[in-house]
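To begin, one chain is listed below as structure tokens, in the form predicted alone.
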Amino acid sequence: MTTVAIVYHSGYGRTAAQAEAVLRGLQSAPDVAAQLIRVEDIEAHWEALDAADAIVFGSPTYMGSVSGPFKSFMDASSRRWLQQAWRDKIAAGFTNSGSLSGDKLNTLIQLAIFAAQHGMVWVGQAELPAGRADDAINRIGSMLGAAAQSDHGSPAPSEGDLATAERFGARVARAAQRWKRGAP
């Protein structure tokens, strides 16, 4: 059984929507476990992200960065970082913010070099842009991770950006899948 952490934060339920898209699309590989994981409970969490064999972290973009209570997050991972205890984990990320930009690539690299400085191996999107329209897959056109835009006052991200977040989960499943087996 391969096992897969969602560790995000959402201010608003926007992220947590998608957090729970990408959390079905992990759910649609075949022996897979995942789970979601808010910043808030880190602490009653940290063995079973020591113990993952994936890692995908999420987070808003606020500010064009992580948000406060997943940038404390990242902060406390230290004792991990010291330990290496997330060495040659799969990691991959996850982001939304209210513009169609709002600087969410910035927000993946600062998720793609945490992974790093933990000696993950990132796992990116693989899904090419479909055009614009809201149920259009990876319509924002980011390759790092999922992306998704949601404007003020709804409830989550696009049906497209939702989709995207799903396939972006079965993608992590697969390369989490394959790098156990091949994992010395």
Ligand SMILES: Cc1cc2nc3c(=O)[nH]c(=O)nc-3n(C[C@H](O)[C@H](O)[C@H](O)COP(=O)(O)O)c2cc1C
Contents of the next structure:
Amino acid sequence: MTTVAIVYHSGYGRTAAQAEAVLRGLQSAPDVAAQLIRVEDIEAHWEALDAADAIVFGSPTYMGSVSGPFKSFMDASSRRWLQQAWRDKIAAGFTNSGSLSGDKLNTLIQLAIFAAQHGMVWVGQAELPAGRADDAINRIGSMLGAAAQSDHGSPAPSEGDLATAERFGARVARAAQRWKRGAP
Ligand SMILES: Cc1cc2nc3c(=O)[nH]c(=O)nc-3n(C[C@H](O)[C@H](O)[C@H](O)COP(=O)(O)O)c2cc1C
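What does the same protein look like in the form predicted together with this ligand, given that the last one was the form predicted alone?
Next comes the full complex, this chain leading.
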């Protein structure tokens, strides 16, 4: 069994909808056990992260970067960094924001650097952009990680962004399985 944890923050529920889509993708792979962990609940879940084969990080983009609660989680993980507890695990990341760009790339870069700090192995997004319609896969054209855009007042990102997140989860599951199989 390959285990994957999704650690995420969502102030207003839209990144949570994206996280649930990533979870569906992870669970679509056979022999994968995946779980969602809210950063607010992290104190009860550090051991689950230590035990996971892969960790997916998710944050809304606030002021062009990860949200404050997600950054607090990043800083709190420094104890794990000291122990290199997550070294050689698979890592991936996703973000959601109000604007089409909204400087989401900066958030994904932050997440990828965070994973690198922990010695993790980053998996990007591999879905080619299929147009700009609301139901198009990767309409935002984000390759470093999964990106979503949510209109103000809408409870979730677009249909296409959720489908993109789902495919992203399935890709991370396959990568984690391959990586685990090949591990010495
Ligand atoms: C404090 C704050 C800062 C924000 N900054 C950005 C931003 O830099 N770029 C952007 O596109 N949207 C920004 N937004 C909009 C949010 O990214 C958007 O509402 C998103 O869907 C919120 O996700 P959530 O429901 O998971 O919290 C911001 C919202 C808040 C509350």
